[in-house]
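Only one chain is included here, represented as structure tokens and corresponding to the form predicted on its own.
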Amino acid sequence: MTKRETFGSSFGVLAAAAGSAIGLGNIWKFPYITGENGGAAFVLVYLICIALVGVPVMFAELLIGRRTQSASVGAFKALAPKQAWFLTGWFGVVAAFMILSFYGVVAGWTLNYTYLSVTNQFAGATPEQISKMFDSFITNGTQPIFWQMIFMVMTAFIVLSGVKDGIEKYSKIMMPMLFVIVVVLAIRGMTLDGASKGIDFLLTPDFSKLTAQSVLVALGHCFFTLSLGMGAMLVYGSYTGKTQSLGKLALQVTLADTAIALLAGLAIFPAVFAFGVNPGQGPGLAFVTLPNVFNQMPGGYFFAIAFFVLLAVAALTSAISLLEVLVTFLCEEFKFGRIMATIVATLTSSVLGVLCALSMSPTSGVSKLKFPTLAGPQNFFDTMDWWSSNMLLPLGGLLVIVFAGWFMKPADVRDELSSQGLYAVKWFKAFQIAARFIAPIAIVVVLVAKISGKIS
């Protein structure tokens, strides 16, 4: 049996785990769902959900991974042999596979928009032209697939290089770069004339704008933004050294993830308000609204490039963790070598991604196919997104936290969280309460709301 790879340094662990958590969910999705749900009041609820649900689930994934030095299915087989808990690992693998398929497509959009920004193709375009530019691109069929394939090759190259020489090495480069870019963009956004309205929108709560659906959306977004329920943190936990403080790591990852999301909001909303744009533009906020804003902004050419590079880097750091979930699964369960596992995982998820891309092209037969979700029939792209984000992630997170809270021996959980007694875990009782009661109840509420159609 070959010795399991591990991260080489504490900063490497943090960079990789934070990279997994920090992705399009922070910079693309968080701003537009904040805009749709009223701003600062939604942000406050989101932060509470992160603390009460997101952090405990992250603790659970990290400790299960490190305890077993295995990932996904293998971890639960080791802790609960001959029991059905291994299905929890399968939920994570399937979720990672489905998410990577459509995530690669959206990540390809970021590469295309980086190219368009560098070649200054937004210059002089009217808002209607920029909107048509986006629509014609995503419905083209071949162009999104081209950029998706470039992105998937980049992701595969990093994962092929291994844990220390690939994931850790490139995360240590990309994460500081991502942080610098988002800070520069936030400073620029906040110094625009009229930016104060955008800052107030993000930081001054108006609870009259908060709805029950907003609360459920905030709770559901915890899983997507922290890479929970898909096995990524469990895998990275299995690569984490026994002397690393899991409590400190989880807290640092959560703070980094939240800080990037808020900085992205401070980059986007002041600019949006400064130029009189509606903040509730939905998914098109990054690809339609912001290019219009950059067109009107002094130095907008450079800030457009910086923003889309930021999106691309964030997408890449998350995508490598998704691919790594699939690679470790193939290596552990089917005894593949890393090279073969990476090739198989990349090709299969890319094929699924091609179907996602073609489902938005009116000239392809795939676009005419509709698939069942509890929100009604949807195209292939939206179906992959809906089932993975709305069902598999919360369900996977629920099973993980119940397993850690109720099935594992408390002494074993404490032993792992304390790194075999190396660190004090005075917060252990609080973790138990959250793991046994608060987080499971909250997740069940989200799942029931999804199933009943209360939230889409």
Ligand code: PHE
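Everything numeric here is computed off the predicted structure, so don't read it as measured data. Positions refer to the first chain, counted from 1. We call the rigid core whatever largest set of C-alpha positions still superposes within 1.5 Å between the two forms. Compared with the form predicted in complex with the ligand:
Taking 2 Å as the criterion, Lys197 counts as shifted between these two forms: its C-alpha moves by at least this amount when the rigid core is aligned. With the core held fixed, Phe303 shows a CA shift of 2 Å or greater between these two forms. In the core-superposed comparison between these two forms, the C-alpha atom of Ala274 has shifted by at least 2 angstroms.
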Contents of the next structure:
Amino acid sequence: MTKRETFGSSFGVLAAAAGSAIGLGNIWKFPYITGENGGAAFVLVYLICIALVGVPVMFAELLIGRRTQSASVGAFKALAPKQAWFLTGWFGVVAAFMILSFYGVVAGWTLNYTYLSVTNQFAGATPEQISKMFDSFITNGTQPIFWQMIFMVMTAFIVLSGVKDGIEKYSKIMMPMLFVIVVVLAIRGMTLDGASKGIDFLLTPDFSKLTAQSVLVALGHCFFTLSLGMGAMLVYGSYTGKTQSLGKLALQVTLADTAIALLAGLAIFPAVFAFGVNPGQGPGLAFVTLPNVFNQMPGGYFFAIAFFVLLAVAALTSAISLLEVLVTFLCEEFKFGRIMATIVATLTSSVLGVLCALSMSPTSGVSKLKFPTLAGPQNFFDTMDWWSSNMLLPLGGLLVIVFAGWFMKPADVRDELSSQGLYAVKWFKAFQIAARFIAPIAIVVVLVAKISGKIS
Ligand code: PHE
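Let's see the other form, the form predicted in complex with the ligand, since the form predicted on its own is already up.
What follows is the entire complex, opening with the chain shown before.
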């Protein structure tokens, strides 16, 4: 067997794994679902999900990946031969296709917004005009597809360049840059006139606004934002060197991801209230509020460019992990070569993505199609998002954590988490309790409540 490619340095691993976690989920999705679900109380539930469910599941994925040196399906086949556990990998593959389809579309929006900022098209526009620009762009049909295609080609290019010279190299440069720019924008947001309302909305919980539905959304988002439940962290675990501390890696990734989400909230919500945008307005939130902020800032022209470039980059480092899941799957299970696998996976998810883009355009037939979800009929884009984020990822996460908590030998789990005894894992008992009881029970309760209609 040829030796599996690994990341080159521990900073490289961190950048790649944080690059996967930090993406549109933090800067685009987190603020708008927080807006739709009433603000700070939702944020609190989300943070609890991260701590009690997200962290243990991340440990489990990393350790299973590194132990088996395979992607998800192969990993479960290796650890539980002739058993149905490998289906966990298959669920993940389906989820990766679904997520990559709509993710590519939104990432395409970020490229278009980069172009609009370079050509200075927000200058002098009123908040209403900025919001109209967004609506007419996403409902245009062809334009979003054009940008989506460019994005998918970029993603495929990096994945083709390989783990160390593609994924790791790009993440190491881009992630620190993203961090700096988000901090600057958060400071700008918090110093806007009337910022306090936005800060309160994000940080002062009002539990009367919390609905049971929000709890499902918070749990689903905890998986989405940390790239869990579909094998991305598992594959990255398989590229992680044997002497790396998995515990430290998981905590650093989680902290960085959470920090970026909260900072994005601090950049966006003060502006939402200052410019009279509706916080519950949905997927356009970041795209219709931030251009107003840039218009009001000295050097706004440059900040706008920097922001949208980096948002595109954050999306890129996440999309490569989604594509990597599909590529390793095709290579390992169907013996595709890396190039062929990349082409097939990119084409398939791009076609699904075209349907996502068209489902937002009222003049296309696709927008008339509605698909069932437990939250009522939705268009193709929302259906892909709903089933993957709210059902497949929690289900995948549940299977992974039950596998690590109950099925694997505790001695093996400990051996891997401690890097064969290199690190003292004093927290091992705590991990076991979380993996055996807390995380599975929390996921099951939320899923069962949702499916049985207790949460509508
Ligand atoms: N975590 C990424 C984000 O927040 C999205 C993602 C989900 C990436 C699942 C990989 C796997 O944008």
